[in-house]
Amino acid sequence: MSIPVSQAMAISSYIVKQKLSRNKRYPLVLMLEPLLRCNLECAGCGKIQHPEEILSTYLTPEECWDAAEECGAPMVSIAGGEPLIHPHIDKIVEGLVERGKFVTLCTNAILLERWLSKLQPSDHFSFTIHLDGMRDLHDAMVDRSGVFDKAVAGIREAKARGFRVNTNTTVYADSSTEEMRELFNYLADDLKTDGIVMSPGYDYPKAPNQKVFMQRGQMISKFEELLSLPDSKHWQFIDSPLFLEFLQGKVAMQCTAWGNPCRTVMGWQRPCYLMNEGYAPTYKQLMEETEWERYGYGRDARCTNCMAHCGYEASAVEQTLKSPVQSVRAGVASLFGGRS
């Protein structure tokens, strides 16, 4: 099961309130950093090209259970930067899930094991393990050796230890059909993960390796031929049975920004987790302020290749809660791991 009952329930019924209340925009996960520090320096990443005194800065848990409160979204994403680099990080964690948060922290596992005693097992809390590729692959990916086995090792750490633990992976150019296969097997057959997030690298002007981005074309080629392997139904997917229709081709969806505010220490960034158009010192000025419109496929070009999860899944909820079919289907998905 890829996503505990009681989650499941509890998002519905929160989506239901929203629509009751006639709400057009609302938010499903708050893509919360603390900091934008990082022990990585990654091929395809966007986050930590910043200067050092905005890589010195975090936010306190304060801000955070703030952020949370004030955002009102289900779920929390806990990004960065590197989030077990924060010193505070357990106590960050421990106070969105005593506000009834879903939470999940998202890191590369370097830091993992040092951190395991010092967090609890929750139906509230999951580790999302940043994992492209088997050791060669995603060792080049992070630009060190030595991160895959170490993120393996913290896996089955904290798999020992009660935790429910996700992994993430972004594919990209050099992310070949059989790597893939050979990755998502293993996270299923050997490491016994709870669940996978699979999603498109969104090209970040200033990620160090520019050659590793996909165009749209390329991304629906990869993932439908990825998807079409007799090896996929047992992959436990976290991503939503339209989602992954829709990293196919089969389905056409616009972005839906909003679904997924980010609030970062410069506060919450406009329009998404993936752009920079500036910062709104509130949530509510983000909702209220932003020009929706002005952005997603066919409006923006930055917008062009962009298919990552953090921007569509969001428009696959609302999809799906538009046709009795997709709903059914989802509704199966979530109880029998993430698709149907």
The other form holds:
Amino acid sequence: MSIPVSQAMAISSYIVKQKLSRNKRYPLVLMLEPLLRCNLECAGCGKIQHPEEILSTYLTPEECWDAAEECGAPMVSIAGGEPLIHPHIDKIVEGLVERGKFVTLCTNAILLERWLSKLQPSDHFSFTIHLDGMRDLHDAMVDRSGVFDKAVAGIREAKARGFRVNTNTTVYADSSTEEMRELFNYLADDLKTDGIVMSPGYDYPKAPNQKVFMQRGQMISKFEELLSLPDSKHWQFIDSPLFLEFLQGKVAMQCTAWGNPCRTVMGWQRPCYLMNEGYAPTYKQLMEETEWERYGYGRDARCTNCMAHCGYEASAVEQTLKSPVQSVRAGVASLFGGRS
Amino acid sequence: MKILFAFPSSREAAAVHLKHPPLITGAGERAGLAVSERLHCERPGLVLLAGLAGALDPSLRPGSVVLCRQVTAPGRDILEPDRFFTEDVRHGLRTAGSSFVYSKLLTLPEPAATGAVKLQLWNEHGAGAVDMETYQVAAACAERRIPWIAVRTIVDTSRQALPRALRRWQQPGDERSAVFSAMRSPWEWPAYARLGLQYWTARKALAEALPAVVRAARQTRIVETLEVL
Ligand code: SF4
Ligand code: SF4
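Can I get the form predicted together with its partner chain as well, since the one above is the form predicted on its own?
Let us now look at the entire complex, which starts with that chain.
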């Protein structure tokens, strides 16, 4: 199963409530960055280039819980930086789960084994482990050898302890179809992870290596090639079927960054997790004062090569709701995995 | 400072009441020529092109207002409207609470006829809307170094196929043959009816947006334009 039934039901009922209340913009996933410091320096990362005083600032557990309550999104994705560097990450997760949130903790897994005994498996909690390829490619992308092996060991141990474990793969210019095929088969058949999140890299202007990024046309061709492989039918994507079609250029979608508001150590980042046009002090101000129509494909040059989740998964949900056929496909895919 | 109002057709121009007759450009290359000729005789401070368009951006609905951020055409460079005027108008529209998107336009020699074609154009060009004049008008203005801005309102959505007779539409003069063709294909009447309703929605939106564009500019540098409205 790609996501637990309880999660699928809770999120569906949340969306229905939003629709019935005629909320034009509503949060789906809170992107929570309790810190921006990391123990790696990946080629395509645009999060870690802040000055030291910002890298040394951490959100307290209370600030994290307040952010979750203030925004009200049913899902929380804890990212960063590397969340497992945060000294109170276990408390943060626990408090969010207590508040009924479906939490996923995105990690490079270097410190994972250290934390496993302090976190509780739950149908409200999962790990999302960063894996950009098999050993050589992944270690090259994160610029350190041994990280792939560490992540794999962490995945095995977490699975053995009963945690739900998903992986997150960012597809870059150097990620060949064959390497992606090998990775996804390995995740599905050997590691038996619960789900795969796949997304193209966003061309962060500050990322250490600009050559890793693709243009939109290249992304579409790459995903078309990858997802037309027969093997792809048994890869359990967490990404919705419509989002996967969008990646292949088969459906048009416009960005709905308001669906994934981002709370960082500096405030609520405008307009999205990827692009930074300043910070709103409150979630309300973020939603009310951000000129949302100004962002998206065709509207801002910095959005030209963005096909990332934080912009388009909420769009996929919106579009899915408009079509009964898509709704059934999404339901089947989220409960049973694979691509229908 | 004087504004030259330009519309692709007299039907689009009829959406608003202007004191002085606007320039009717026609479509395609003709639009560029019409503007060039006019700019040869007079030198306005701004050319404001207004009209209807088809959506490529899936979030746009009939009546959505698109303020041009850039314009492109297949195999051509990108042209940009006057940044200062556009910023003033954008800011003013937002302050006034007018709903609009600020996006790229794509100019084609013929209408984008089907959902599949529109999807391919969207993926390739990232333009919010498609029309048949903006690029040529912009190029004519650029040649004479006259600032320009463009406002379009949406008729057909990104997934909507146009009835067959309209797919070959080139000029307002093609209307008659389109009507005859429509009469011979009754199975397409629902599509025409839908498009007709959307056309009125878009025209109404244009009628509302254009004075708002000028009002938005009232506090800025194009104060004098109020005299021509
Ligand atoms: S991509 Fe993630 S793991 Fe890599 S440097 Fe950035 S925050 Fe750290
Ligand atoms: S398309 Fe949306 S999510 Fe992507 S960079 Fe632009 S605003 Fe952010």
